[in-house]
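Here we start with a single chain on its own, the form predicted on its own, put down as structure tokens.
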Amino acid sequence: MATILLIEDTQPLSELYSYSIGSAGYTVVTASSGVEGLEIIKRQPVDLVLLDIMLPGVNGLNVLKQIKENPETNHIPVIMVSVLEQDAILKQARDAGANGYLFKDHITPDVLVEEVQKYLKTDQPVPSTP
């Protein structure tokens, strides 16, 4: 099953999102800062990143840019997650290569899992038949 990197600095949300995604059968790796998330991506392959915008140190938009500008990681789908519902922020995220954008106020476990599944379907290899 796919590995999801969740970069979220708010512990209760990190736990809720991890539980929701993990319950759907995915492996979840968590980071509480952008720097930590970038280090994880360097050390292990991930299939999708859920990325908060407002992070300590390096913000989520800068993490997104680093992921998308690196030829080794630019294929990884990134879904931005934020409380910020501003058109300018959405545009910056899209321009930087975000594949999706979820507003924290509208996230339910089902919506989160559906978004993850939606972006993994296009990037998952088709199993070969014997």
Given for the second form:
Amino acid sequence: MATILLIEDTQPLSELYSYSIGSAGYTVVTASSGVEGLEIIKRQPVDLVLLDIMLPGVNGLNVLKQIKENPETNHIPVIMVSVLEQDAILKQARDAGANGYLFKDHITPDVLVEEVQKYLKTDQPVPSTP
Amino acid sequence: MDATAQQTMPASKTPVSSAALRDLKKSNKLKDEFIAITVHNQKTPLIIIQGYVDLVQKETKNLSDMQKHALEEIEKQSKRLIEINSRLLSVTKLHGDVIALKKETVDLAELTRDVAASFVVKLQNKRIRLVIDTPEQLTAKIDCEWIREVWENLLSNALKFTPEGGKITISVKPKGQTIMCQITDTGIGIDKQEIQNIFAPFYRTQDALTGGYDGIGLGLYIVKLIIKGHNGKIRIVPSHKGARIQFLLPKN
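The block above covers the form predicted on its own; next, return the form predicted in complex with its partner chain.
And the full complex, kicking off with our chain again.
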């Protein structure tokens, strides 16, 4: 089953999202900062990234840019998860190559899993083996 | 919200220097920013509360009736807070110097039917009949999301104040270079004395207060700001029974 990297600094949300995705059978690796997330991507294969925008240190948009500008990682689908609904932020995320954008107040376990499945299907027709 | 909106003294009796007016506008802007930041900071805690309630409801078997009720109540009250926050945020956005209206040519008749359709279940639960009178198509240059909010606010009010078995009528019709929209209900109505205050921020009618109807008195204020932002007009039509609200929107 595919491995999802969740970069989220709000601990309770990280727990909730991990639980939802884990319950759907995916392997979840968590990071609480952008730097930690980028280190994990270098270290181990990741099939999809769920990325918060407001993160301590390197913010989510910069993490996204680093993932998408690196030829070794730019194939990984990245779904932004944020409370920010400003058009300007959405545009920046889109321009930087975000594959999806979820507003945190619209996220339920089903919505999250559906979104993850959607990008794993389109961007990675062959899921990585465990 | 808008410190100048509820002036009780006639302007002529309260001369204000341009410096004082500038300060007032500045503090008003600061207040709106403060509200926006506060609302934003409450968002994540509320999302977490809802997430855990949802999780416990789905994952826990054999909850007692009291436990189920407690969870439902936590969910209901956190949703209410989210709703209040969303209204406060709408107001701060609409107070901006330049309201960021994204006007585009939209089929207003279709938009109205679309919003009405989203109320079907709530209307059925109160056995309220909804009559919609719109042409097949009627385009206007409007901000689709804000006008959607207008209809949602007006329909929520009509639904709230109309007793079971009542009726709500919505119409959208061309009138010269404008479009006339109207909503009528068979609810508790608005007292003639209160019509002049009804669009003021945080204003609640006596009947709404004493009848125990939920609300913070921002719905119609938001509606008015949106219509004003579209260079439109809104009014309460005095009615012997129920409430009737009309608004005009320019076609272009």
